[in-house]
Amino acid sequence: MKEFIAKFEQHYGRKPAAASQAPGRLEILGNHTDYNEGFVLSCAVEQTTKFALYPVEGTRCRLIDFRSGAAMSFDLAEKEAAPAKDGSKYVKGMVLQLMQRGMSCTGFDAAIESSVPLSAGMSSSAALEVSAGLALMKVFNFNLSSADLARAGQGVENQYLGLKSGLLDQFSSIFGKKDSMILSDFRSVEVLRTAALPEGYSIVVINSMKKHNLVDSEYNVRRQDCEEAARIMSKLIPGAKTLRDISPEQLESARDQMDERVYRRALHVVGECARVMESIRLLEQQDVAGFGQLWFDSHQSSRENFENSTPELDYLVELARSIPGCLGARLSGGGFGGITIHLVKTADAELYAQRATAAYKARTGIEAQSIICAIGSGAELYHF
């Protein structure tokens, strides 16, 4: 952070008034359950996005991205302008969300630096939204609860960018706990408990290098299918509001009441909620093999029921079954590209990553990126 602040000072000729950082995240289990008011097991990672700013007169906002060298800008007077194609859209979106909630804001000079892989499924956008939100609130003397800051980040995606995503990404970035996974309830919007990764095991992240653009993918169509299934089930099950309220048995009994595609989308979400809660039971019993099998089960459902996998992601999970040392693997995040996560014995992690990426390149010709991921802390302001 000190090096980042020094870069800011060198670029703008003065120190920032506030600086913050927010991590990317990994979805461990609970694929597409957040917007169905379900449960998710997730964690923050050590890869973070740093953000710093200094207020200036007027309405012009300038940003420099130290990772890419890109210079960006936008004008707060142009609230109705279409979102930019670059990363400034996340910052401007957060400014607009905070202003809707009552924050007064002038122009500013800002800087960004990130180690979160882009368009990979580790929530680089949420990390930027959250880090920007923290620094903006500090500089412009505005306060929101952590849950409401997460909702503001979600608002950037939903209202400004048109992606009907849930709260998982921002929530995990804000509430992540060092060395612990978090179990979140997206009906009450709270962290229910933490769960440690079993001792002697690590998470290997392998990026398929097939970037996903969720706004242009079928993400929103999947959400519509889930809402349609919930509408049908609410007529059959008293008190049911979302797929979170439906058991696998209840869904099966209503299969002939809905389109087969809608049924399979619902089957994935209902199954994911069940897998999240089962994972907590297995972790309490130190059943690492059972925990890993849930990862394989989750990916199979993503491939067959939710159809948000890709041939590249499927092959990486297939490799996990054949390379020694891995107990489970699945796509993580929205899908349609991005990353897979692999539960691997720590002693085998480096060799496993090497073997998996070599096999992937031999099959696809693509040089995959691998990270042996440590579980990081949640977002924080830097205190000068």
Ligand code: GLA
Second form
Amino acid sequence: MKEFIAKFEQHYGRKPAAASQAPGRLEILGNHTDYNEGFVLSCAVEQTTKFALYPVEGTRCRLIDFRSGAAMSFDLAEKEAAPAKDGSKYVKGMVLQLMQRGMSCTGFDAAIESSVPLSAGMSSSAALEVSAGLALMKVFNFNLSSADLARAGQGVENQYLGLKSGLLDQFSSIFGKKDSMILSDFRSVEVLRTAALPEGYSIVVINSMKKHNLVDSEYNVRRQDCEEAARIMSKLIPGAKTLRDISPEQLESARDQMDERVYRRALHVVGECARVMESIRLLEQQDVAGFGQLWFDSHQSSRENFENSTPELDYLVELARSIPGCLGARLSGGGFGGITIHLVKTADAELYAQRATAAYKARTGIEAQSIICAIGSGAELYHF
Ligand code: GLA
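Next, give the form predicted in complex with alpha-D-galactopyranose, keeping in mind that what was shown is the form predicted alone.
Okay, now the whole complex, with that chain kicking things off.
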């Protein structure tokens, strides 16, 4: 953080008035369950996005991204026809969300530095929204609860950018706990408990390098299908509101009441909710093999039922079955590209990552990025 602040000072000729950082996240199990008010096992990563700013008079906001070197700007008073194409859209979106909630704000000079891989499924956008949100609230003397800050970040995606995503990304970035996965309930919007990774195991992240752009993907269509399934189920099961309320058996018994595609989408979500709960039981019993198998099962369901995988992600998961040391692998995050996560013996992790990326290169010609991911802390303000 000190280095980042020094860079800020060098660039703008003054120290920032506030600085913050927020991590990316990994979805461990619980794919597309968040907007169905279901359960997710996730964690924050050590890769973070830092944000610092200094308020200035007027309505002009300047931003410098130290990773890309891009200088960006926007005007608070300007209503543009469409959000900017660059990363400033997440910051402007967050400012607008906070203003909608009552924050008054002037222009500012701000800087961003990030180590979260972009468009990979590790929530680089949520990390920027949350980080910016924390520092903006500090400077403009405004306060929201952590859950409401997560909702403001979701508002950027839902209202400003048109992606009907759930709360998982911002929530994990805020509530992540160092060295622990968190089990979250997206109906009550709270962390139910934490769970450590099995002793001696690490998460290897492999980026397929096929960017996932959820706004242009079928993400919103998947959500519609889930809502359609919930609507049908709510007529059959008294009190059921979302897919979170449906058991695998209930869904099975209503199979002929819905379109086959809608059934498969629902089967994925209902199955994922069950797998999240099962994972907690297996972790308690230290059944690492069983825990890893759930990752494979989750991926298979993504591929067959939710159809949010790609040939590249499938190949990375297939490799996990043949390279020694790995107990489970799956796509993580929205899908349609991005990363896979692999549960690997820590002692084998480096060699595993090398072998997997070499095999991937041989098959696809693509140089995949791999990270042996440590579980990081949730977002925080920097105290000068
Ligand atoms: C994206 C969305 C999240 C969540 C995941 C899938 O990351 O932003 O809200 O739906 O996909 O679980």
